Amino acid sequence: MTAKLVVLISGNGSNLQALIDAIRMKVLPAEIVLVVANRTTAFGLERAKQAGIPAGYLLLKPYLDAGRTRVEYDADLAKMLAASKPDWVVLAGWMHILSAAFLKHFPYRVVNLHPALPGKFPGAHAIEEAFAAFQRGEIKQTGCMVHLVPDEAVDAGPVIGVAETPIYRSDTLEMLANRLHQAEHKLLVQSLQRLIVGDDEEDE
């Protein structure tokens, strides 16, 4: 089975990458058939463009000024995804927290990836929560998780996988963000190779 992959992005596409060097190399069974970015500056676009997959943008702040909601974005951007008929939605650095206007139409097939693990430091800055923590002796390490995003709750549901990631004294935030980017590569391909094919053919 290929699963059909659509790839919310909002910046440099670095886990978009990871995806589709997986696919390429026979390593995920999917198929990535859109990639979406809420700014038209994302490199992910690019990376898009360069593996030959659509790809498109839809912008938040045009509705804004046209007195327009968040919600009726989300419920434009869901249209723009169903066409593609996706099995499962990656929000692989998506920055926006998605409303039940466009949830409902992906019930438990939508997956996001968050640099921080379980009940940790939830919102955009997880990488540098995390690191003034364990400068404050709060915490030993981090990590990162991809989970379901089955309600507007930020970065909570039900875990697919985890990855824990040391932090050292001689860390700087840049060195321990490149770290953690590098071990959310794995755990994004791995949990969405879980997700598709199961844990059975895993564990044989």
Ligand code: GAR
Second form
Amino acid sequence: MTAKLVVLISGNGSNLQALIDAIRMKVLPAEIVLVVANRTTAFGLERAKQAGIPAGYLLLKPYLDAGRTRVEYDADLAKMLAASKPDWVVLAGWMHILSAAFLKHFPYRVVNLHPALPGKFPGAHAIEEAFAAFQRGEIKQTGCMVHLVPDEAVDAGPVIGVAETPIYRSDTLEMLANRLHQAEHKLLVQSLQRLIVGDDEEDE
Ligand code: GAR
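Hand over the structure of the form predicted in complex with the ligand; the form predicted alone is what we had up.
Complete assembly follows, chain above in first position.
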């Protein structure tokens, strides 16, 4: 079975690229049917275009400017995705907290990637926070994880995959971020392999 993926992005899209490459190399039995960004400038939209993947964006600001709510935005986002009938919705650097108005349409089918170990440094600045905690002597390593998003909790949910990443005394923030991103690219592909193959085994 080839799983249908919708990938949500906000920025560079290097993890989207890792998925595109893994599919192209036939190591991930999947097809990316749609990429959606919440920023017009997200470079990941260009990556999708280069790969011939349908891509678009939905901005929150016009909703708020018109006196509409995040819940209405989330409901419309869900509609936009539902038309593609995804097996998995992958949050690959999606910097917007999804409400139940979105999640109820894809129960246990939303997967998030986060650059920290389970339970550590939720939010948009996980790498900076881990780096600072290391400097204070509070942690010795960090990592990244892929987890299901069953509810509105931020960067939390049943864990699918974890990779520990060392921090070295000589690291700059940029060096640590690069090491984490490399680990994420592998972990995201491995975690989706696990989910997709697991689905197939249940069907047998
Ligand atoms: C990744 O490091 C991802 O884990 C992080 O955004 C980055 C996106 O990179 N997500 C979060 O922090 C979610 N809380 P990319 O656009 O190059 O794939």
